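This document starts with one chain, in the form predicted on its own, laid out as structure tokens.
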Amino acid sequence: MISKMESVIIIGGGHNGLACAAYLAKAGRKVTVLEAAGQVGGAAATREFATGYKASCAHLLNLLDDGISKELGLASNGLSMAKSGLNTIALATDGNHLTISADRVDGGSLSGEDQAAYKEYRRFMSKYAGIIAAMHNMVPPRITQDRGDLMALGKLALKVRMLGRDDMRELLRIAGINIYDVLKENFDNPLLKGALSLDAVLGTFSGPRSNNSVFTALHRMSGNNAGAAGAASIPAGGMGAVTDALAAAAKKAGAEIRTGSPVSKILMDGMQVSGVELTGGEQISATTVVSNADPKTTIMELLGARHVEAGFARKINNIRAKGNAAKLHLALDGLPDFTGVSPDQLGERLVIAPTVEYVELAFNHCKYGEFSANPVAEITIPSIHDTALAPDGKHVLSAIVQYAPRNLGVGWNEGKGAFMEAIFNTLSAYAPDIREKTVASELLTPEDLENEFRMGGGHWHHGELSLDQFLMLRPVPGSAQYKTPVEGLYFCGAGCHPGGGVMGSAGKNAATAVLSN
């Protein structure tokens, strides 16, 4: 049976495809969105891992836009923060930890030769993210000869060029190489150098000697949110909490929501998108179909590969999306007691990166399809904060895990279980009693994410953010400003500029592509 013609379908009630949703339906598009899930939100969405016990895939909001939460009213559809501006605690063994701030570092042995570095790497490293924050809401300018895209690049190499010649230098300088040589050159204490690598390389393929660890560093760090450059929050009701907001929006603008609907396939009518068909055989037209789906699965598993020329359906095979960080989730009976961490700091963002060379050393495993003997992690108890997530006198350890490698040489079903000990032994070297206080425990490896998120190669960003996948080149030339070469099909998520992470700006970047057309 085909329903009744529907202007616009989004496939996917993530983050991005409900912001996408909320613009057109204000703008009088009508607007259906269908989400395979039994709620919105994708890995945002907030879900009980053990009984009373909830947490998000999605761990920390440090990139939403403040622009794009004004505009949809979402602190009016619900959205509030339990916990803003964390500190970071870089954690070590022996107890003498690092507190790190937007703009003070204190603890440890830390000289003042390092203090004094650390403003300095926070002002340069803040003034290059913006360049970057500046992009965020743009639909990336093509390289042609076409006026608007000329005046647009234009505008793009001015803002390098006010940096100042120093610092324009020293961005042509870093912008491409490794986080380490930079961390290197800028300072002395290991504690403090492993903490600053971790930002650069968390769900990625890649370590701190890696090329492009420096703009991934960036771009964590490229937020226009209210906070400092990169500051974090834990929002009230979990990470789901924003993308209810979002829902809440679209729906007031006048957008359906259609949870439980996975969509099998992109139907086509010659060269232009007819619309959906769902797994259960029900058929949806639509003249436009926006897909905050993965460009890989987009186009060869939902379109089919036959609808696109050669070429395109090569570059999209060959987007760099491979997944290495797992999520952790842990319901506790009590408070963990980190070694040295004042129940005051426990309620912080706890990264495990003693120097940047155990960094390193965590990723060369990957190298080989093995995941880290001794890991990185990202490591927040939210329920400090927001009490609603586990039960009176309870808590959830939530942390992303590192190295984790999509394909793992064992397979995942033999090496979960090896990994998990791997985890639970780099925790108890911090928190003693991490084992005893655990009444329950989800590990989420990247092929869990893959197949209950639907993230192509359990990959956050859809694809690795690198230089050679940013801006006009994101996903892949032919299709950066949100429009592919077929007809009516755009896409909305991660995969296009300006990237992974909570913000929104993608999805409504391709409300304004689709608008434009």
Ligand SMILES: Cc1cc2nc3c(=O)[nH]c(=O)nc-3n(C[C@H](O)[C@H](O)[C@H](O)COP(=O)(O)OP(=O)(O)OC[C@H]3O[C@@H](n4cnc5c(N)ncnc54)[C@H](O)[C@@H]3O)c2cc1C
The other form holds:
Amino acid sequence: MISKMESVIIIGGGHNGLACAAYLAKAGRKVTVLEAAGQVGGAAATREFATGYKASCAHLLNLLDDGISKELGLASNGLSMAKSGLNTIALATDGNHLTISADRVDGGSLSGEDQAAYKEYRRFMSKYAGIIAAMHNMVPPRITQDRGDLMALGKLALKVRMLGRDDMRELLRIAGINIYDVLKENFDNPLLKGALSLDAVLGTFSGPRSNNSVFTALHRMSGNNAGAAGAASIPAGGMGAVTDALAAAAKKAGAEIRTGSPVSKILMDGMQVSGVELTGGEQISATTVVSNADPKTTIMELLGARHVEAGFARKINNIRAKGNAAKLHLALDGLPDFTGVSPDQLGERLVIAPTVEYVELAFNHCKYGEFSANPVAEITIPSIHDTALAPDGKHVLSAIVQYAPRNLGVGWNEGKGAFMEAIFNTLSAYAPDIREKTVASELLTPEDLENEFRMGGGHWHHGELSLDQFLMLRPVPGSAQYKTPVEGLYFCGAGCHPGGGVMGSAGKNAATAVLSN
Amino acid sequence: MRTVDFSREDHYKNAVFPSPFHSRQKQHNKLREWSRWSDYLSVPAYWCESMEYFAGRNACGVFDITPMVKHLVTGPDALPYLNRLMTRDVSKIKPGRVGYSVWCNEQGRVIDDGTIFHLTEGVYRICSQEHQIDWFMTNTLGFDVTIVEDTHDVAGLALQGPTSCAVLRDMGLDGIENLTPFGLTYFDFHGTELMVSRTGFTGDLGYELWTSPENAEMLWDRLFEAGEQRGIKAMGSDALELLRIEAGFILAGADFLPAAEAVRPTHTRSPFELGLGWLVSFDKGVFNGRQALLEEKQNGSRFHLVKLDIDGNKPANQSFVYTKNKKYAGTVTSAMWSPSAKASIALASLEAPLGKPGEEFEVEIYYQRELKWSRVMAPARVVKDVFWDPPRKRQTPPADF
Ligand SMILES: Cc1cc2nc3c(=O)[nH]c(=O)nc-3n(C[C@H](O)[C@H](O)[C@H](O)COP(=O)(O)OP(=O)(O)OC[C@H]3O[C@@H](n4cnc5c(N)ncnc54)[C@H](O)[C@@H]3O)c2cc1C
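After the form predicted on its own, can we look at the form predicted in complex with the named molecule?
Then the entire complex follows, led off by the chain already shown.
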């Protein structure tokens, strides 16, 4: 018989909540996942956005942890890739694009120096990204005298030291600076620099010239599942296939998953968590509650700041989490014609980031509550690799579009149409027939993402990813080991170490923390 | 009316304001010396520190407490708010009662101490030594409360000493003798509202009177009329300092460093380290510093604040304290020659585990006689009880002195 002590409620069935559920259930806990939406998956779920057309908000898999995949048997639970190791096509309006792969770059008017520099850039960036990768599946050490913490910190320091003198010195030099400077030091080609800078700013509130943007570039490269640092894949069935496989693994291990069950309140018995209340009033008791909702929402709305000390409440409340990535889904009558892009290249990762300055200028707008007049975009047409996503002969275009600040000055009700117009204008410059081919569309602004997926601020990472909100500082000191100061309450979502992206590590690490308590 | 006219454009040019009792203080202030207490002019001694001290012990002394920083806490969540802010269980302070408390930061270090007045159901006044509005506002996150710093809207006088009750009765406060220690009540006073609490900073029978600034002068005048036959005297802050040390009350900035002002966090103190463990209520739910204080309770504190009875008659201000083996033990934080206890007494912060009652130490006292410095190593012992604790402090109704 399972005692009350061993039952665990997980608020939210995002991929991290599901991973956490699977690990806890495997360890013998009685797990109930309560997901607000009608389906699991959160921002990684595959949804039908127009009759017969499906897409997932998160569209490229580049961070999913190999170890987690294997431990939870995701392949045997239905996960396969429709396409692995995508190249990046840096689009140019004149069709003179670049093709960027893990180990080389070709096309355009690229010089031999830039091609050589790219190899070197990949070499050191992959090496540094490896250090972040090594941190993915560890519960961040605290800064204490505890032996375990000191050992973990020591191991990290050793990893850095093992880079060798020159690479270590270079890492220390660039870790806190901006990608603009680093790219300028290494390359001449404007298009190459533009495309590489996009990797640093996707999903964050930063432009290429913002500090931390080297760190975010490295974070994005810290996945290794398609063989090379940061290489991206498209799962068959969209990103929802990952979350469905996680859900299947969790269920097999004995977890119960309830959809359509929004939690409105975390219940307390004195100083100890005692369960949750659903929007309908139903109460479910458990002495361990793990939240896949973002940390700020969890503490300020579901728990209530009064249940934690003021210093902690203040730190949580100060978490920076203003999303500025929007998601565009287009239902297409047929394949669009991107100038100069051959049919077999159309299924790659297409990016609109013609120069670093263009990206920086696009960012400038969102600092002042405006959307970018000329946005940047990461585009995929997943239906090329996976015909099940659209009716026969039709296609789906999925694009992350920046910048779209969570708090648009004029409000998104008023601004959404104009932003859509700006996006179409931008897309048309590269694919002149895009309007004609579009039969239906969906644009999810950060406000929509917040409402639809309950991500605070509509933020990709549930809280800005930056050095001051990373490792033992994520989400805030005092809860970076997934355990909050409230007895029985844990975090497990992207707001925790190691951050967002479909990875699963936050969920797994949270399970480790619950089990070690 | 406010004591500070904020409508005046240049009010910010004046950092220190005259108190609403200023005109009367001026009449009594024979020494013409003024000091600053928080936002106000205060009087260190009106004429003679000793006379004022003895008024407080043998008759009654009047001390202007307007400068004390005051806050009004209202709203549906006032109680849960205060319970999360304060270390003690505020739900035990019923309407019409007053409680002493400290509040801590996350590290369990004392930010300040003060008194909580439960004015009427759900309405509280917090008096503190230091400005606290920033910290109090930070604490409102997640609570439906309103916090106003109303220092300038409230005039206050402390009337302390054995004849204080009789003076108030003669002033027309019918039934004042029924007010129990730490109680508060309201009187209609010549058509104005007067709040009286049986509280104070002298460890003796005494009251604090609270009214709006426009009634301040009238209150002062009536008080001195009523007290003339009972030895009433205006009392300065120097005399109060002596009275409070005898009573064993600690003072922010003297006996502990307010945590918000500390540049060196290790120099701050927890409630346990100030001998205020009785103010920490672990069973009331979460409060600021709880986690850290629980850990301290398990692992032990770093300091003990103790009362020292020191041989000889030299005040031990700013002295080092040593063990009998001449090892450093700590420092004196407040000291005086106590006329009432007839002893040199001190509060001292000693390094734990030193400082148990009865333990013997030596205090290194430097003193001057006609410009000549000398040093004495005075034997001293830790005592448990405060130096001044007369039964009349607790007696209700108080005897008629
Ligand atoms: C526009 C955009 C594009 C992105 N693209 C990519 C990409 O291409 N590749 C990539 O790897 N990552 C991408 N991401 C990031 C990725 O989607 C997130 O980091 C990831 O989904 C976080 O997973 P999670 O499980 O921590 O949280 P979420 O996916 O946010 O899931 C949280 C779940 O909890 C549920 N929940 C919240 N509150 C409650 C409640 N009170 N009661 C019940 N349930 C609740 C929500 O409904 C949701 O299902 C993108 C993000 C955005 C915003």
